[in-house]
Structures are given as C-alpha cells and as structure tokens.
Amino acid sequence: MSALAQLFDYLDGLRQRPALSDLAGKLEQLDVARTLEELKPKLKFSDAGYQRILLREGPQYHVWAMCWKNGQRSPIHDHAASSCALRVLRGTATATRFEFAAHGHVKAVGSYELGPGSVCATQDSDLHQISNLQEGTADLVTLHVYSPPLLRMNTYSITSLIRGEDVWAEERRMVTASPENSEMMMQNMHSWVTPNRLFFVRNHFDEPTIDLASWRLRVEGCVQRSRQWTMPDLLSLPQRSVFATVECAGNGRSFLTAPMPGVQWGAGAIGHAEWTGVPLAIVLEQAGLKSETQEIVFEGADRGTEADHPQPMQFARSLTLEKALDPDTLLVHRMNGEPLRPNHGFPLRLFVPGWYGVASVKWLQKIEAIDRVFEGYYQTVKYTVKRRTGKGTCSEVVGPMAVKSEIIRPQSGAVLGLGTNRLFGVAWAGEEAVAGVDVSIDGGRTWSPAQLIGPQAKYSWNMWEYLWEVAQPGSYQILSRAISTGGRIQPIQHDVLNGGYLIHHSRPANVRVEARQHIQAERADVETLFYDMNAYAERILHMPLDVEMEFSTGEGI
C-alpha cells in the first residue's frame, strides 16, 4: 500500500474545508521514511528556485512536494483562502513569521526551525516564509497539503508596497501530476537544443523505480541466441548520436475546435535534443534474428491500468523490422550528453527519430522478436488514426511525425504598425528536413517564402523569419506552412480522421495593423530571436490547461 494512501483517502472524502488541526494530524500519521522513499522518483531540484511537484488534487485539496536547494526560500506570502499543513520529509526548514508594520510594509517577527518529521500549519492570512538555511549544501524536502486547493497566493516584499516577489520558478509546466505530463515553457528555450530539465515529460503510468545494478535488458523471441544485457555490456558496443526533435502525438490537442479526449496539451509537448546510444541493429544482429521475424516489440518497466483496461499491463509498442534495423534507431542511455533522468527513461529507452514520442519506449526492459503483427493496447485501442481507402476507412498506427510549423510572433490579437514587421516561428518535418516555410498574410489566399534560420537537417526543427511589408492599416490573418524535403506540405485544416492525434494544421494569428505607429524591422540577431521566443512564452503561459486525463478509444498521448 502507498505510504500516502491513508492521507489521500481522507482528502478524497472531504466535502468542506477541514479544521487546520485535522490536516496537521493527518500529516503527523505519515511514515516519513516510507513517504520519502515513495516520492524519490518524482523529486526535482533546480538552481533557478525551489520546485513544486503536484502529487494529487481533488475538489477540496492539493498535495504538493517541494524541493529546496540550500539557500532557497519561498516569497513572503499568505494562502489567500486556503489552510496549509506542512511536514518536513528531509532536512531542516526555517519558518519565519511576518506582520504588517504601521506604514504598510511587512516585518519579520520571529523564526523557528522545523527539523526532520516536524509538522506546522498556517491559516489563510498568516504571513510567513519557508527557507532552506541549513549548514553546508543540504537539500530540503517538504510535503504540503492545502484545503481548499491553493489557487492564489498573495506575496509581499520587505522593500516595496507595490509588488511582491516572484512566487516560484518552475522548469516545466505541469499538465497532469500523476502520472506526470508536463510541457516545455517556451520562455526557457534559449537554443537549438532543449535542455534536459526543460524537456517535456509524457508518462502513461507512474515512473518505475529501477536499480541499475540489478537491471537487465532481455532480448528474446524469434532469435538464435536469447540474452540479457547489463549496462556495461551495452556500453562496450559501438555508440551513435543523433540530433532529433520529438513531439507528442497529441501536442496541440487543446487548440482543436471540437474537443477531443486525452491530455490537453498546449504547444509545448515537443523538444529537440542529442540522443546517444547503441544502434538497435547491433543488438539484434548479435541475437541473430530468425527468418520468420516480422516485428520487434519493446516493453517498458512502467506498469498500470487504463479506464477501459482494468487489468495491469506493461507499456509496450512495436516497430517493423525495417524501422528497427535503421541505423538511427537507438537504444539510448544519454540525452544531451547526460545520463537519462528517471522521467526520461533511465537507464535505457528506445529512441525512434522522426517518429512521435509514443514509439520511443522508456525504461526499456525487454525486446522481443515476433513472427506476426503486434496487437498491443497502445497501437490498436489507442494511438491509431483512420485512413480512407477504396473500400472505406481503415486504422493506421501512429508512427512518423507530420510536417508542422508554429507562428511564435506575432501572437493572435497583436497590434502591429505600418512598415516592416518581422514574423518569427519554428518548423519541423519528422524523418525529413524542413525544405522551406511559406507565410500568408491574407488567410491562405497567397503565400510567400520565409527565411530559414540555423541548421537544416533531417529529424531536426528549424527557426524561420519573414519580413512583412505593410502599407495599409486593417485586419489580417497570418498563417504559416512548412514544406518537407520530400514535398509534404502542412495542411490548413485538421483532418477529422486523425481525431486527437497528428494536430499539425496551420493555426492562424489574427492581427490588426494601425497607422499610428511605424515599424522598421531588420533581419534578426540572436538576442532578437530570444526576445521572440519569450513573447511566445507569454502566450503559452496563459493558456488554460485541463489537468484531468480522460480515456476513450483512440486517445492517449
């Protein structure tokens, strides 16, 4: 049983705000050691600031784990309309109480230390601050329960009456907490390669805990020589690195006109990284594939249930033999030169460049060669799209990524000026390189070529820009469309046969040009590109995201 099960059962049964003493009492009943061990795979620390990890939520509560590097602190804050009970799971926290001074500023009125296992509780308007002020470099982990859910915090400064301090620094934007599904916050993107800590996370089940010393990769099925591989065994083989963009098959689902079930991603379920590992073909060659082999099945260590599949199952997907033997299909153990993190599949994952993320099975523990077409849950019940044929429609497994572009600047609703306006965006094309991007400022009636920026390579995304000469004020609808080196062109509308997947149509940016201002943009330098990425981030940051996952046939990532 989960160490937090009793607490969650109590919180799920709440119908109104509980007494503060009851919240504190429930936290006191926790086994701290078991709780910390259970939460270990979810914990994350950042130099940018303390990190909040949403563990569970309900109509009457939020439960958060918070991770503090040495010297980090919260802002001075209250909890608006929520009660909060806190328990220290690791380290010693310093709690400082504040009051309002006569002139309106806040002032500290006392501090006290909360050692390992300590519990404290605060109500609504209590002004306080939590800090990690331990000796040396010790980290701090705390568990917080808020009821009702913490939707607003008032923050305060000891030097200003106008504004408080930044509330927290998050590395990714949480869409669902358990299992974690979080997307890249575009304002943190400063290069062609996405840093690991910013890279989106897509999990179907909770992360498994894996001990590297006992971990083995089993290769079996239609092979001459079944074998188990340790990590040192794999590291002794030839290594290969591939730069590639990977995207969730449902990225952008929240933009669809007709709501679709599944994780309601914004635009940030995408990233670009260097992936390093052993070519899968080498491992399969050493196993000796039998002539009857048709597909290769990959099984992860993550296990769980779905609403329409109540029996526990491992996450598994397959590849055709041709794709499995592609020299760029890798058994990856490093991402951007670093060992895989647990949320990205430590210690080993499959990586299929140019394909949607669902194909790149994480926490890989078994490879099986089979003599038939694999009919696993995640490529029959889910992760399929419809295709028209001469005999009607048929199902097709989601695989290669579609060609796609995004307009980063201007955002829809922007007011521009006469003269030269600079448009900026990104584009990618799955297994192919981006050949070009076209821009339309009249809703798709006419198109002009944009200029690509940076490296052009298969699997990888490209930045692009377009200088738009505007002579007349008025309302305009801007569209972009990417073209792959193979001639694929991004569509204007979403294909309804794709359902909640392959969302790659051109999304318009509706803008207004006014004569009262004049713009004279030039070709961009690096600083301007970063500014544009931040402008895009402001739009993404304010998008409402559905934090509940719904399940039905055909949806998923």
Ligand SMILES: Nc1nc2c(c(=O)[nH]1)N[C@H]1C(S)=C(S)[C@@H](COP(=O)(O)O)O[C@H]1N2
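The model shown is predicted, which means the values in this text are computed figures rather than measured ones. For the two forms, the rigid core is made up of the largest set of C-alpha atoms that agree within 1.5 Å on superposition. Residue numbers count along the first chain shown, from 1. Compared with the form predicted together with the named molecule:
The Cα position of residue 471 differs by 2 Å or more between the two forms after fitting on the rigid core.
Annotation: Cα of residue 249 displaced by less than 2 Å between the two forms, core superposition. Superposed on the core, the two forms barely differ at residue 240: its CA moves less than 2 Å between the two forms.
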Second form
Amino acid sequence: MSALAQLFDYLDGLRQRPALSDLAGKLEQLDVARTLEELKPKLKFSDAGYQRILLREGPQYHVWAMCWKNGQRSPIHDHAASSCALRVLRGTATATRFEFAAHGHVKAVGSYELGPGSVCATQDSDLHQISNLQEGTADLVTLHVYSPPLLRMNTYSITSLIRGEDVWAEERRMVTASPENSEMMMQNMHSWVTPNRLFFVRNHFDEPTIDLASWRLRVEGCVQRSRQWTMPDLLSLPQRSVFATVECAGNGRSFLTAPMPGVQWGAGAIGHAEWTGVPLAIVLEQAGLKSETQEIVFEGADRGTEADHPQPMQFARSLTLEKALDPDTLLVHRMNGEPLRPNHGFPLRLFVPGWYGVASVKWLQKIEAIDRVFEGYYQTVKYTVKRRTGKGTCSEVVGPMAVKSEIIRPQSGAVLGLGTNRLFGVAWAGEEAVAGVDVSIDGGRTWSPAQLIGPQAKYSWNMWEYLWEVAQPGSYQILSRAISTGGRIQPIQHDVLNGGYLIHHSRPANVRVEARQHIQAERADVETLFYDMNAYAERILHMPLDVEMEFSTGEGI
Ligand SMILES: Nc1nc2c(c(=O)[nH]1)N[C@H]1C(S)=C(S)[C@@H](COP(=O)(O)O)O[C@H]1N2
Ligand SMILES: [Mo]
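I would like to compare: after the form predicted on its own, may I see the structure of the form predicted together with the named molecule?
Below: every chain and molecule of the assembly, starting with the one above.
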C-alpha cells in the first residue's frame, strides 16, 4: 500500500477546510522513510530554484513535494487563504517568520530549524520563508499539504513595499532601473485585471517623494476661481470607477527591425486596471473655465532633463477640452481598489481612458487652463508621429491607442503536440471596442475568427482564444489581428511614419509541433477561472456608477 494512501484518503474525504492541527496531525502519522522511497522517482532538483511537484489535488486540497538544493529559498510569502502543513522528509529546513513593520515593510522576527521528520503548520496571512541553509551541499525535501488548494499566494520583499498577488507571477522585468522602466512579462498574464504588482512602470525622471499632508493640487490659469485642493477635499467630491487598458506608446519597441532610440520595451508595457477617482470635469466645473480656454495642461511633481533638453523641466502634457471634459477622464487616487503606489503616481494622477499612457500624468500637482495650444517637450519633441498629408507629412501628437492584439500563449519558441492546442491572447482598440480577432497559423495567408472570452467593457482589453486543431507536425507561424468596432484593422507591418511609437503590427509566435499527442490545456489558463481578481472585477463591473454629472451654463463651462 502507498505510504501516502492514508493521507490521501483523509484529504479526499474532506468536505470543508480542516483545522490546522488536523492537517498537521495527519502529516505526523506519515512514515517518512517509506514516503521518501515512494516519491524518489518524482523528485527533481534544479539550479534555477526550488522545485514544486504537485502530487495530488482535490476540491479541498493540494499536496506538493518540494525539492531544495543547498542555499535555495522560497520567496517571503503567505498563503492568502489556505492552511499549510509541512513535513520535512529529508534534511533540515530553516523557517523564518516575518511581521509587518510600520508602513507595510516586512521585518524578520525569528527563525528556527526544522530537523528531519519535523512538522510545521502555518495559516493564511502568516508571513514566512523556507530555506535550505544546511552545511555543505545537502539537499532538502519537504512535503506540503494546502487546504483549500493554494491558488494564490502573496509574496513580499524586504527591500521594497511591492507586494505580490499571484503565485505564477514573477517580478516585473526591469528594462531600465533608474529611472524605473519595468514591464509585465506577458506570459504571466492570467487575469483580465492586471495585478498592481505586475503593472508596468514608465518613468522619465526619478520618482518624486510626496508628503500627502502638505500635498496640494493647484488649479489655475484661465479660470474664474483658482484653488488648491487637498486630498480630503477631492475625496468629498463624487467618485467614479472606470476599467481601462493603458499601453505605453513605445510598447514593443525592441521588436522593430530598424532599431529606434528610447526605452527598449518588450510586449509588456501594457496593463488593465480599475481606476477610481474624481471626474476631472467636476474639478474644472468648480474652477469655472473662461471662454478663451483652449487646452488644459497637467503637470507632474517629477522633474529632470533629457539628452536634447539640458534645462530641467517638469513632466507635463495637455488635453483638448473635449477629452478633458469627458466624464470618464479622471483624477485617480486608487488603482484596482488600492491607493496608488508611489511608482504609479501617488497620491493623484490623471487618467485618460483609451489614450496612450503618456497622457495620464502621474504625481499630479498642477492643472492649468490655457488660451493656446500647449507645446511642451512631451508632445512636440517626443511622443509625436508623422502623418501623410496632401503635400508630404505633418507631425501629430500621440493620443488615442491604436488597434492591437497580442498572443500570450503559446509564446514564440514553444513546442506543442498534435490535437487541440489552445491559443490565448488579448486585443484592444483604445477608445473603440474590439469587434473581433482573427488568427492565422500560416503566417498571414489565411485567417479564421477567434472567440472573444471573459468580461467586456468600454476601454478594456478583450481576452480571446482559438482552439487550433493540428494534424501535421512541423513549424508554424501564428499571427493574430484585431478589428475595432469602427472598422480599423491591425496592420501586419510597422508604419515607418510612426517611428518608435504606435508599434501595433501583428507580431508572430513561431512554434513547432511534434509528432506526439498534445497533453492538455495549459493548467494556468484553467486557473484563470479561479483568480479572485476577476471575480472582483466582474462584481464591480455590474455595479451602477455613482455619479450623475450636470454642468451649469453661463459662467464657465
Ligand atoms: N509625471 C509623470 N507622468 C507620467 C510619466 C512620467 O514619466 N511622469 N510617464 C507617462 C508615460 S509615457 C506612461 S506610458 C504612463 C505610465 O504609467 P504607469 O507607470 O503607471 O504604468 O505614465 C505617464 N505619466
Ligand atoms: Mo509611455
């Protein structure tokens, strides 16, 4: 009989989450030597990091074996909403416990050794780290039971306040460290809403440090009533939430065949979040725009120089009156329900749905109504594209996002099997909705419609899938193309007039199909269904917005 049979029987019989002491008790009863002997063929070690091997799962539990080479550690983590009991099968583990210090930093509060055979149990929000810190080169093998199944865990860092939401998620990829420009690794996309921890960061200058108590938002220029707003002032106004996808205008730059200067983004300078704040129109209404107002300028608290602009300048951008007064253009203080993180513009940013990220000025400190067209650096020197005119080209400021799609899985280089392979991706079209996505598996010769899946909302990306029946082994070039409700079609080639911006042509995933049966749908996609951020997002999506806006006539707009 299997050494683990009794444990598995007990777990299969569970109808609800057991007491932590029961889980620990069951592990205590295991015969360690026999269990280890039985698991031997399944254990694997890697230099890349500790290995997790799922041994068995049921509605109420997961059982994992974990293999740790000498010196390997887990992240500092908790188990979100699961209990965990652990038994050391081979070697000695070091468990380190952490606590939250002031302001949410984590600090170690103690560590202890778990010798061969010892059992340890932790619950939900207990912060800890497991490490193999043994002498010499000794391996460590541990057995873990989670109930309910561990679909999510939070990870923490001792060096930053960044908090993880997702066990599959890795860190953002740093493209440049200072100032920070970091992107999501798209293969880690498992949810409609992008967890804040994975959400790309695009900074032109060093992040400003802002003291909320002394922070003010100045509203001035061509207005009847200049005013300084505190955060409590702004929070007393009607609030509104908008789900929206935002992409950096330079996203995908590293894929250009003719290299362009600027941050060398992969595919991940994009994310989708719920943005909450005060409609800008309400603040402008209170200020009373004078009739000569042409544009509204937004200034961030960050400041610095560019190679071709040695004079220090603030980051600033303008909006046309039409977009500024759109009820969906918000002064945002929350992202996915959480106060803005410092790198996303704490305490307040502008958010312009449907437009490239550059419009959404972070660390907002000043709003100025002006009676002319703004000619700031980030809309004359940078963030412009060329457009054909009757007699040549003219320059155009980057505004609404183009129509685009991405293949998330499989990634280029994947090796697949015969049978039904699931292609999964996203598509977006800025201020328009996505009407459809087509897929080609022959490098763009023929196209078939993909299925739009998941929630749909005005400015949000759409997830899509395509079940690809493959009968022939070989090499395939997969392409996707999105079509907007306004009839715009994602192009196959980059438009050179766009320079290093608006890189929205279809990017192929090159895959190889081997002469073996495909195994099963990727597990991670199945788990998408369980990811609670989605449930949260869906709930909010169907809630009525809490704001009715009326504008006075006469004085001001
Ligand atoms: N003050 C300020 N706002 C800014 C920027 C900046 O460097 N400074 N970068 C812009 C650009 S180019 C983008 S793509 C978005 C990125 O927002 P995120 O870092 O929150 O993802 O912020 C925009 N707002
Ligand atoms: Mo950007």
